[in-house]
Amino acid sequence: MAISSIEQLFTLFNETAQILQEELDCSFLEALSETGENIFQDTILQEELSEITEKRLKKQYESLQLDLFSKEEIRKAFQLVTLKGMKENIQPNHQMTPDSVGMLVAYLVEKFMEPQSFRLLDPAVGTGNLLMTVLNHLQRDVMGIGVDIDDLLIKLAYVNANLQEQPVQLFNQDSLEPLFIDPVDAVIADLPVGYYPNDLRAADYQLKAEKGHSYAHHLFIEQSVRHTKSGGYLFLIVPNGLFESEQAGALHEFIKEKLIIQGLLQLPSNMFKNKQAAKSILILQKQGAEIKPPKQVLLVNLPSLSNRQEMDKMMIKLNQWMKENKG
């Protein structure tokens, strides 16, 4: 049987992260962004290798020829060999939102946004996957920005869209504290559930906790709503229990105050292992003048994503619904 694509790019950066895992004595992930750079700079980069390991890795990067594949290929392929990774080491905000709901995102994004240039904000960019699977799912002029406190997946980001060649600019920083960027016209998140540890700098924000530590969920929705120009999007994945939670009438008001619900797409809890952290889509407008919010609010059970046909029987719904509330 043929070897595909993405087959033949995974076990090529599978195995020469492992090389130089174990040369560098390091994680498989940092061995992983090591090599990522080396191949998209077409050199090897680390001065303390042995003259075997060099030969070996020379050997293997001479037999890639990366403008080959597809930029999706190399995102699948990439993606695969990081979640191996993440596996070996794994924290819970550290998961990657699963590629059917990247691109179920991108597909929003690509319905709800008009201009054929624009900028695009994840304020919790991890590895980069959700924002590459969007900027390779979009035909359009997208300049993506994205910020994360993890040095290491910020790394694994930077690497994702330079082999992909997707204009990113990438800030590695607490995605709470001041950002110094100009407002984008959308915003995409999976949203880092839990709380908020630091008190101090939650102070800055309308939705931070009466007692107690804030909701970091409830902050990157204000942080986002700031760094997004009048009339612009978010389509962000939010745990169900958002607006049920002790803290959810400051965001009920928040949200009433500042933003236009749009949609809300629930997604399938065969998608989750347990209902506690199932999760949807909602779809915010920012307000501005000539904002006007739909007739009626998208409201969608989703079926299980790999049904083709009651998939098919939703995008019907969506286009019916964009008519009568974009149109």
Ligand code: SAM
Contents of the next structure:
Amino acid sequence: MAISSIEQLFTLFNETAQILQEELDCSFLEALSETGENIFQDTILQEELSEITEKRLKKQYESLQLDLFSKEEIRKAFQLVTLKGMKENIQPNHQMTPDSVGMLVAYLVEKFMEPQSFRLLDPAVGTGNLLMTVLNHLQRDVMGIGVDIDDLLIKLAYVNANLQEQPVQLFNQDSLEPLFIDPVDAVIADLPVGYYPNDLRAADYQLKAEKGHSYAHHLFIEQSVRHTKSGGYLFLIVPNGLFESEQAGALHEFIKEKLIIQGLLQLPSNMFKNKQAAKSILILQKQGAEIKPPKQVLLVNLPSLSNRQEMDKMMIKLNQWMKENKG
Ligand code: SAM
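Could you present the same protein in the form predicted in complex with this ligand, rather than the form predicted on its own shown above?
What follows is the entire complex, opening with the chain shown before.
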């Protein structure tokens, strides 16, 4: 992948977003979604711009030939500009899923999913970075579906999907409210972690807390399972302490009743600021007729992802496990 292409695109997204931010007096991320939409629609959609601003934008847009860039180049450039915008306004539970994690999830989806064509749901789609990373890495016919409560983030996901020409349906709503989405073949999600404030809605879930607020990440697991076909897979980025909290008992019960644990891959600790923030990728399968549990759950402590040698060893272990359990 050409670094200079990513740089060139980054500069264009960044500079045109800055121009729009100043003129529209909005946040950088709002301006980024506006410029992305302009590029996709091949026009300038904002009516309130001065003539000179319009000219400056037009000149930049005309210098761009988007079809010369690969989907991954576009995603990476868009990711870097989004990260820049997120630094302006840090919200810990809204962070984009990093590339390295997205690529691992893509690798796992590729390994576990057999059909050539399937539907993939991300109920916490955010900016769409995780979903696009997975879609861009799968050489299959995959229809993506994303849901997020945050209207700005989902707008960025929409721009992301459009610029990369990925078929994605997006819903801007609370994912724990009823979803009008037919059961999917697979779910991926970097789950929001913490308490869910809506106790009334939580009351509809088996995984509601007995007292006080429920854990959003538990309710997200239950909601994801409701929207997965029997035998479908879930690839969830979860906190390492998932099975150790005071509400973990109910989660264990729920998993025993409805799911099969296929694997738990602990992400390297150097990816996180502290132990509390550390995460794992949990691989689940929804129970169904003829669905058998693996002989052994795939348990991996991932090495630092930049450690090539250790990563290669891990891939060999994973391939061996696949052969013994899925082959
Ligand atoms: N994978 C995403 C990406 O690459 O940008 C990042 C996911 S981020 C860790 C968690 C997301 O969950 C945030 O975008 C947040 O807005 C969303 N979220 C939190 N609570 C939600 C809810 N009740 N319904 C829908 N989305 C929610």
